[in-house]
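We begin with a single chain expressed as structure tokens, specifically the form predicted on its own.
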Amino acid sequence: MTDRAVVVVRAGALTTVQDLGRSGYAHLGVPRSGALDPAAVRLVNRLVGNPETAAVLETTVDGCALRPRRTVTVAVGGAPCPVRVDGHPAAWGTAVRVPAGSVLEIGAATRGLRAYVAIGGGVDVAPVLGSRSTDLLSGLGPPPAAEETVLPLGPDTATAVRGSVDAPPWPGPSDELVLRVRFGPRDDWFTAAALRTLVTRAYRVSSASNRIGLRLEGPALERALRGELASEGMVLGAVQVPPDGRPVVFLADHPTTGGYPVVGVVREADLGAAAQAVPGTPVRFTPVR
């Protein structure tokens, strides 16, 4: 039994292994998956001396608790949250050492939704199609963490806390989510009034949102065409409009095909903020070319 591992003491609402995803398999029906906030993943990995592609843990809403079998370097970022080691406060957003056998507690997010836990050496579960990410839609990758799950770690390359990046700038979750959207490919399926509505009216994040899509509450978009589309390819950031007219922004675990019309596509750079938008967050779309 390897001692380069952490044991899950508390799994929280949803804790999954994520990296930067498995690109290049959409033609096989496999979405990219990966962390919903990739910028946060890159930064926590940098803090512990990992390559940016190393696998981390993504927690949702209420964090998790871990017990390392060996002393490890850890950084918690993404959504701000309390961090404790054996009950004592520890730093969020910077690298800390956690002794073997201690309990690292990642608490509930105080803002945003998803925290990211990087551990020196990275979470070393077996890769599937080149990625260690859990894909909730297809079931690829390791299952979500459960109590007593043992997660192996790779060789620790971080022998000391990196002083040069011990206080990086962390953008806080925004009070309003602004999504830049390019119309198409099926904007002609909607009335001119619907397109104006999308970019002039306010929406709110629905509690039904998940890793597959950001579901929105607000004014319905009226169709100009009443038929049905044959299934066609879907991309990250696609704004699909189901029959109720309320837009859904596709996130990392989105299906690779779909039959509802896509009115536009959100720029990928804006989707990390979408990952941290709590239910009720105001959402505005702004058109770009």
The other form holds:
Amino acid sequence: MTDRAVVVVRAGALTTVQDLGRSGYAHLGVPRSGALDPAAVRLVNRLVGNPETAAVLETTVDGCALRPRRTVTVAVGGAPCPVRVDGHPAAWGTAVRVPAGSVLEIGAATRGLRAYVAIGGGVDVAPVLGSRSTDLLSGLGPPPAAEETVLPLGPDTATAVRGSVDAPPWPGPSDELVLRVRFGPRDDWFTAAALRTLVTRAYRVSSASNRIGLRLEGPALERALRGELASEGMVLGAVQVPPDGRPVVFLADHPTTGGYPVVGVVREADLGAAAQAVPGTPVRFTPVR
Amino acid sequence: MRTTAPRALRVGERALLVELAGGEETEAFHAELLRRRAAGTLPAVREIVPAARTVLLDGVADPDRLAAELSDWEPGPLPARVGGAVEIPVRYDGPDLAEVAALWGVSVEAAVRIHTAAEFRVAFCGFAPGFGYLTGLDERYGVPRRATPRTAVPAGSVALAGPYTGVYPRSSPGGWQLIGTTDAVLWDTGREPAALLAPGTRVRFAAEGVVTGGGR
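Can you swap the form predicted on its own for the form predicted in complex with its partner chain?
Below is the whole assembly, all chains and molecules, this chain first.
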């Protein structure tokens, strides 16, 4: 048995393997998937000397615990959370050495939702269509981590000086989520009042949100056109409006086609913050060109 | 064919949704995109996603410029039908087959003949990896979705909804009318290509255990 692996001691609410996603298969119905907060993934990978494309673990709400079979360098980022090695406090947001057999405990997020754990060498599960990401919509990639799951690691080839990179410390999610939205392609399916509602009224993050979409509670958007839209291609950040009128912002595991009209598209740069917004967070859309 | 210029709608910062007059125009436009991509004359695009009457171009550096280019394109001809169709063997034993035959106003045997006589084409994929929306049945054979979707449709189910035929690549919830079952593997990531059906693939369904006139 190889010692180039970590064992999951506590899986947490939802811990998945993620990288920067699957590209180029949307025409076959394959979602892009990948980490919901890709900036955090790039940063933690750099902290341990991995390529930015290395696979990491994405935790949800309450972290996870891991036991490496060999001594590894790890970095925890994304949502701020307590980090412990064999019960001793360790640093968040910087490279940490975890001796073979010790337990790395990633605690519950103190702000935000999703922590990212990079391990030197990267999580080396078999790639599927060019990515190691778990896709919860279509079941591609490794299943979510469970207790006793053994995650193989790649060879640690880091040569860079580790421990710090020239990135500003992330302040954590703000109290209000502001999403810049560009109207279209189906804004003409909605009344002028509905478009005003979207960019003037307050929404809240619903607890029904997941890796597929950020679901919102708030005023319903009224349609100007009835009838059914023929299925069409969907993009990351699309604000799709199902029949109940409550907008859903598509995140990484979104379906590749859909039949509900997309009133607008959120800037990709704002989606990392969307993925870190806890249920109940106020949401405001601001229109951009 | 109508020569209406395609209408390109902006989708966020990096994408265009090109609207076409109908299914045939969409297939022709999609084929034209693939030809241009193969010839290296299309700007870099991350995804080309055809659908019922649109093609999405995602991951485009300069969508407005591409939109302007598209408006000058001559509509390309429909791709030539060369090579054989993928043949999918089907046991026509689906729980909704009798209902579909009744909707069509024909016997079950005649419904099977209608379905096996048609040549299909994968118009687009979606819903699940490897799930193709196949066109080819005459318009009058369109059927509604079931009022109440099933919570679990078995993998390999051959099903109808609207103008489309589809085959479920894996077990999933679904509201289509189930007319049969196939053992064909629609999706296998251990295989290259993973998808049996991709946009543009031609398909025929063959009734398993039914001996037709000149066939084996």
